[in-house]
Structure formats: C-alpha cells, structure tokens
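So this first bit is one chain, no partners, the form predicted alone, shown in structure tokens.
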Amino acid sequence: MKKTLIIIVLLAIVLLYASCKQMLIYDLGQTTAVGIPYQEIPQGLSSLKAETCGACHQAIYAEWRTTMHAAAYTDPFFQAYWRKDEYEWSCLTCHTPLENQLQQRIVQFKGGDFYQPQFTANSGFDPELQQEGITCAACHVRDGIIYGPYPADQLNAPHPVAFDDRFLSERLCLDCHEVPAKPFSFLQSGICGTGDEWKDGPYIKKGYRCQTCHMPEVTRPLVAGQTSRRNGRHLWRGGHSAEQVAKALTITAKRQEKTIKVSITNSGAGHNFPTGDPDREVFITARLMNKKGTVLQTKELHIRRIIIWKPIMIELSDNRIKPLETRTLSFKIPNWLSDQPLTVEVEGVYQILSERARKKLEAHYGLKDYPPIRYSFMRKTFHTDAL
C-alpha cells in the first residue's frame, strides 16, 4: 500500500512538473543567506584582499590559505556543480559573499521577491577578490570598519575596529551552513541542515557552538610582537579532513558469549554524521578474522542520505547518525571458532560524493584533477581475548 502511494505521488509530481516547466524547484530565499553589499576599503588598508590582512595577521592568514573557505570559489568540485546548475546566481551568495566578489552583475529582487531577480551592472566587481572565496573581508568588514570578537579599547589597530557578538555565536556560520528546504519539496530537513541538527542535539544546551570544534581555541598574538590573547584558529576543518572526521566517532567492541558487538557512536560531532552536502556518505566495515588474518565474516554500515533531485526534491531515506546515537554491527561466532583467538578490524571510509556523481561531473561538467573523493579516516583492531 505504501509503495503504491509513493508511485501515485511521483506520477502526480511528474505531471505537475510537465505543466509548469518554468517553476523554480529550489533557490535561496528570505530565510537563507543574502549577499553582502559593496564594501569600501577601510582606512589604513590598501585593499580587501586576504594578503593585505596577512601582512600583519600572519598566523591567521597562513591558516586561512589551507581551508575550503579560501577555495570556496576555485574548488573544482564547486565549479563543476555550478556549471551543471547553469551558473545559478544564488550559489555565489555563500561562495563569494561580497558584492565586490560577485559577477559583473548584481542581483536585486523586485519587491523583495526572491522569485523575481533583477540584474544590474556591477561596477565594483573585483575578479581577483572573487578568486579568494570566503575571504577575510566577507566576515570581518562592514561599512569601513573591521569587526571581531574584541572590544575596540582592547586593541591598538592601524584601522577602524569594533566588537560584534556574532563572532561569539553560531550566527556567523549558519547563514550559509543552514540551507532550508523549500515549501515545494519532500525533504525531512534542509538541503544542508547542519544548523538545525545542532539545535536539535544535546550540545547547544552545554553552550557548544560551531567555533568550539571548527575554530579550536589557541592563545597567541593577533599580530606578531603584540600581547597574546585567546582566539580561534581559522581552520574550519570538516568533511575534507580525515583527522577532523575521525574525531566524530567512538568505536568499541564487546563480546557476549558467542556474539561480538561493534558499537559506532557519534560522540564527537554536534550534528548528524555525516552532515552538509547530501552527496556525502560513510562506510563502516567490520571484519572478523582468524589468527592467520583470513576474513571469516564482514559486516558493513552504509551511512547516507538519499535524495531525488529532479523533477522535484524527494527524500527517500536518511540513516545518518545523530549526536550521541549508537549503531551496532554484530558477529555470531560459530561453535567451531568459539575457542580460537579472533580479531575484529573496523575501518571507516568517508566519501565526498558518489562515484556515479564524480564520473558524471568529469564527463559532462569539466571536473578534473580533483583530490581523492574517498578516503579512510579510521582503522581500529580488537582482539577477542581482550574483550
């Protein structure tokens, strides 16, 4: 009965789509990020470029250069998907947030309606600044002032500075890392629901925020030679970092008579695992081996979110692990193996996007020279005589 209902709904959607082909399936709306208006260069600086900031803030600049923020526009994966999406203007709202970084045209909205975009020439477009993606000025510069987490009277800066409490909260991050579902879709949560996942989880009550994990605190001078103070490392490590991904899970094993249970707990991520782009998926593979290393049994947990994108967004399944949730893989030990020394090896593999998606992007949308989309982030071994 349930399958029949799904088929009927799908047919109805296809017919609806065929009758209104110009309908927007998804774009950014009033509840999501908006572009940052044109910003003048603050007094005391020569440009808005990151290297200008880096002349004094050397450690922070060095960190930023290693991040996906710095590659938000140039990343080959983004460029291929953007081409696939026919260079949809709304993508740049997060990938090059400043009006200075947008294309040669500026997007405005008739009557404030996101479904009626209007384009005008962008006389302030800086193609070099565009290449920097989420650059320093995107977060810190507004109306000729450089904002941060410190009161102005605590700083001795050669440019105008001011305090903004957004730098001490999640608001700074969630404009882009919380992309909601549109009304005309069948999704359980947003396209990128990281923010909502965190809000629904246990860590918000403990005072944790995005920066707690993704901008780990360090004590150092903001500028070489000045007083050391607490500040966040500008790293924002996530799904492209095996080290960061490995922090999310705790893997344990326990033997109960003739059963070995491997527990996988999302103990270190304040959101679902994995999160962000729905293309991401995780494979947890547990192998039961004898003393010679021969694999006797294999159990696998495939963690992912499955979405149909067109003609309408439909979420088919979502088995991602919520914060503090545990999944279990179990092995039944045959009688003839009960007295033998056995080993359980557990491996975690993170995949940025599916092989099918990668091949399509390579064949049709110019993706090339992209780093491995699949990597091992964790490997643990348990010996049954120690369980």
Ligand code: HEC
Second form
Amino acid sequence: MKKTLIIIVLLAIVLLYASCKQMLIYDLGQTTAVGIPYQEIPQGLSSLKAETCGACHQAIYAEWRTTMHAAAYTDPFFQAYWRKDEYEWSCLTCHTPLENQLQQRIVQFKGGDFYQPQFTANSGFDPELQQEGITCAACHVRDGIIYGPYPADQLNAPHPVAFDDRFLSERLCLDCHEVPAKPFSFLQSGICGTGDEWKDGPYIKKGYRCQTCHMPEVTRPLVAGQTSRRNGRHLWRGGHSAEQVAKALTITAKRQEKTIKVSITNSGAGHNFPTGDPDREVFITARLMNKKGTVLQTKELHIRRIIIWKPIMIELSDNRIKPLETRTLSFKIPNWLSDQPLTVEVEGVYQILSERARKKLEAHYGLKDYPPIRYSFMRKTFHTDAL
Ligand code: HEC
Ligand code: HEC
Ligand code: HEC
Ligand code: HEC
Ligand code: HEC
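Can you switch from the form predicted alone and show the form predicted together with the named molecule instead?
Okay, now the whole complex, with that chain kicking things off.
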C-alpha cells in the first residue's frame, strides 16, 4: 500500500516536472521548428510580396487573398491566442514561416533542444511581409528559384523556375498540418492530426491528396494571354467556409415501420470531421415535427474532442466522424402518430471555438472584429410519407 503511494507521488512529480519544463503544447519537426531560412528576391522580380507575383499571376493572387493562409497572421483568433501564449516564438514558424517574416529575432536551439531556444537579431525582418501570413514565397521561393508543379523547360517565365514534386504531394501541406503532441501527453492523435487522419483513411489509396479537394483543378493560363495549363485553384477552404463544411456530409433518412433513422455520413472530408484545430465542434440536430411544425422529439449529435490541457495533456474522448464513417439518430414514432404525416428536419451547426473561449479571449486577450464563431452550414427536410 505504502509502496503504491510512493510510486504515485513520484510519478506525479515526474509528470509535473515534464509539463513545467515544456510549457509548449507541441513538439515540432526539423522544418517547422525554425521556419524557412532567409530568402533573397529571385532575379527578375522587385520584391517577395504577394502583390508583386499578383501583377502577373492575377487569378491565383485574387484567390489567395481570400484565404486563411493569407490571413494566418492578421487572423483575430490567431492574434488573441498568440497574446494568451505570451507571443510564443514558435507559433510564427507556421503562421509566418519565412525568416524574412518571423520577427526582429531569429531562433536557434541550444544543443539541438527544441525547449531551449536562443535568439539573435534578425536583420532581414520585413514587417510588411509578416502581415501576409503564408505568402506565395513561403511555399514557392527557395534560394532565388521559384519552384512549382511544371518542369522548367515547359515554361517561358521571366524569373528562374524549377520543378518540385512536393507541389503535387501532401508533403508540402503536412509540414504545418500535422502537429505532433509533445512527450508526456496522452492524446489519441496529434494536436492537429489532419495528416495522420488522412493517412489512416481510405482516400490515400484512392490517390486523393490534400490538393485534390482543397486546390480544385482548373485549366487556365498562369499569366493572362499565355498557354492554358492544368492549375490548382489556390482556395484552401475549411472551417471558415459554410460551403466547404457542407461538402463533408451526406444526410439520408429511412423509415422502418415505427422507426425513422437519420444517417449522417462523412462522405466528403478526406480526414476526420471536424479536423485540425481542437477547438472545432459540430452539432447535428434532428427534429421530428408534425404538420403544424410543432417539434415532437429532438435528437442531437455533439461532435468534438475533449482534452484537458493542464498540467498535463489528456484526451478524454474523441467522437469525430472518420472518413466514410456513418452515425445515426433514430426516432421511435408513438402509435397515436403513426398514420400522421410527419417531417424530420436536420440541421448542422459548425463552431469555430466555444462561447467560453470567446469570452475569455475577448475579456483578456484583445479578441475583436472577428467573424461569427457559430454558424449553420446545412438544413435538410424529409417528409415521412416519402420515406
Ligand atoms: C512579370 C510577370 C511575373 C511575375 C512578377 C511573377 N511571375 Fe511567376 N511566372 C510568370 C510566367 C510568364 C510564368 C510561366 C508561364 C507559362 O509558361 O505558362 C511563370 C511561372 C511561375 C510558376 C510555375 C513554376 C513551375 O516550375 O511550375 C510559379 C510557381 C510562379 N510563376 C510563381 C510566382 C511567384 C510566387 C511570384 C512572386 C514571388 C511570381 N511567380 C512572379 C510570370 C511572372
Ligand atoms: C500553401 C502553399 C502555397 C501558397 C501560399 C501559394 N501556392 Fe502556388 N501552388 C501551391 C501548390 C500546392 C501548387 C500546385 C497545385 C496544382 O497544380 O495542383 C501551386 C501552383 C502554383 C502555380 C502553377 C499553377 C498551378 O496552379 O499549378 C503558380 C503560378 C502559383 N502556384 C503561384 C502562386 C502565387 C502567385 C501565390 C501567392 C499569391 C501562391 N502560388 C501561393 C502552393 C502554394
Ligand atoms: C507554412 C505552413 C502551412 C502550409 C505549408 C500549409 N498550410 Fe494550410 N494552414 C496553415 C495555417 C497556419 C492555417 C490557419 C490560418 C488561420 O486560420 O489563422 C491553415 C489553414 C488551412 C485551411 C483551413 C482554412 C479555414 O477555412 O480555416 C486549409 C483547408 C488548409 N490550410 C489547407 C492546406 C493545404 C491543402 C496545404 C498544402 C497544399 C496547406 N494548407 C499548406 C499553415 C500551412
Ligand atoms: C476528399 C476531400 C478532402 C481531402 C482529400 C482532404 N480534405 Fe481537408 N477538408 C475537406 C472538407 C469537405 C472539409 C470541411 C469539413 C471539415 O472541416 O472536416 C475540410 C477541412 C479541412 C481543414 C479545415 C479545418 C478547420 O479547422 O477549419 C483543413 C485544415 C484541412 N481540411 C486540411 C487538409 C489536409 C492537410 C489534407 C491532406 C492531408 C486534406 N485536408 C485532405 C475535404 C478534404
Ligand atoms: C506546426 C505548425 C503550427 C504551429 C507551430 C502553430 N500553428 Fe496555429 N495553426 C496551424 C494550422 C495548420 C492551423 C489550421 C488548422 C485548422 O484550422 O484545422 C492553425 C490554426 C490556428 C488557429 C485557429 C485559427 C482560426 O481562424 O480559427 C489558432 C488560433 C492558432 N493556430 C494559434 C496558434 C498559436 C497561438 C500557436 C503557438 C502556440 C500556433 N498556432 C502554432 C499550424 C501551426
């Protein structure tokens, strides 16, 4: 008995020490731990800014400007959480990945230890470029060359170009979209495990990459007036787009005598639904109604991860819908209603972050001018006489 108690106390001390030493919630790989080294402006161009690229690549620039990649630094939710995390250096290595954008200081690690950063002045810091978040150059420019999905000999470009197969592969995305948890945490998957969710699912075998759904194919010239080519639209829609979220689900209903079964299938997302940011939650509500529209019964599916963050990370549950997985909500129709015409209405609501988190961020961390944190993305009606 005494022995067990001593073991428990020792274990608690070790875990507490581990969590205090590593206040960061994640462990980062080589690429994302330090950001992308300083980049010079490629020959033939006047700056690294997206606007410079946009003077020629107008269609792609117009798309990029509407995305959360372009807003990854200015995003009010990022700014508030970053302030809450005391302007932690490592957040920027994904949200503004180029060293030119990072900040006044550059990070290096003492003895290669991620948890012992050391800082030196960053003479190449460009505050305007920082505002652009994940800008064109963050993905395309390395060592004076603009990399892309085509072999250089097929192009006639005013700047150096070269082929890189990462543009047609998930690897480009997963540097940032697979965020592993730090040691001493008890999560079923990474903090943001979109990459692993996709790898464990059916889409990898079907040949779907992240780009297949998030950069839909279109044929158009790279620069107005030139040869048309197969392009990937730079849209990257996700949880901030009701239209994209609606693509995740197929809802059907079936009647078997006195039971109505509503099926909710993740038929459109290549990963869990929802994915990524652990704040995301989804509510699916089905309402059984009579002819007058009075609600007789309500069933709800609340989809989310429940994680305790401190002092150590423990995931209590995760009921997100896996790719191609189906959940059901069922109604039993009472005898006295069995020959009446009934209606089932199904509504989906997506939540960017909880009301509790919103209040806290607004009161203490300057959250303001943000889009709605909860919105309805889908509404479908079934009539029982047609089922
Ligand atoms: C003065 C016009 C102009 C500017 C400015 C410009 N580009 Fe280009 N770019 C072109 C043209 C023209 C091509 C080749 C089109 C073709 O042959 O179909 C090209 C090709 C490309 C390719 C394809 C490379 C490959 O190998 O697949 C990428 C990617 C690219 N540009 C990105 C950028 C980025 C990023 C910037 C800004 C940092 C930029 N461009 C600035 C005109 C421009
Ligand atoms: C998050 C990374 C990322 C950012 C940011 C980004 N691109 Fe791309 N870009 C890609 C990928 C991936 C492809 C290949 C898409 C495909 O062909 O399916 C691509 C392809 C291209 C191409 C070749 C045409 C095509 O679609 O295949 C051009 C030109 C280009 N990008 C220009 C730009 C410009 C200009 C910007 C900024 C306004 C930009 N890119 C921002 C990832 C990015
Ligand atoms: C340099 C890091 C980085 C790379 C590379 C990257 N992303 Fe992102 N991505 C982010 C960050 C950071 C956000 C969140 C920005 C925010 O909401 O503040 C994001 C957001 C998104 C979103 C969600 C948009 C929304 O509405 O919430 C999608 C979808 C997405 N990325 C897809 C991709 C795909 C596909 C690729 C590969 C072609 C890719 N990303 C490459 C960092 C990256
Ligand atoms: C079969 C199509 C499909 C594939 C493949 C796919 N996605 Fe998605 N993705 C979606 C749909 C639909 C949504 C909106 C529903 C959701 O959030 O799950 C989405 C949402 C997202 C979001 C938004 C999450 C948020 O919090 O706002 C991110 C980030 C994302 N995907 C990244 C990726 C990455 C990275 C890959 C590749 C590993 C990928 N997706 C592969 C269809 C796809
Ligand atoms: C390894 C790359 C990476 C690092 C490091 C990182 N992020 Fe992110 N962040 C992402 C990606 C990718 C997304 C988009 C995921 C999604 O929407 O599913 C994101 C999304 C977010 C969002 C949601 C934005 C929205 O519009 O809802 C917030 C807030 C955020 N990050 C804050 C932070 C803070 C604060 C830090 C530092 C403690 C940080 N991030 C570090 C990659 C990263």
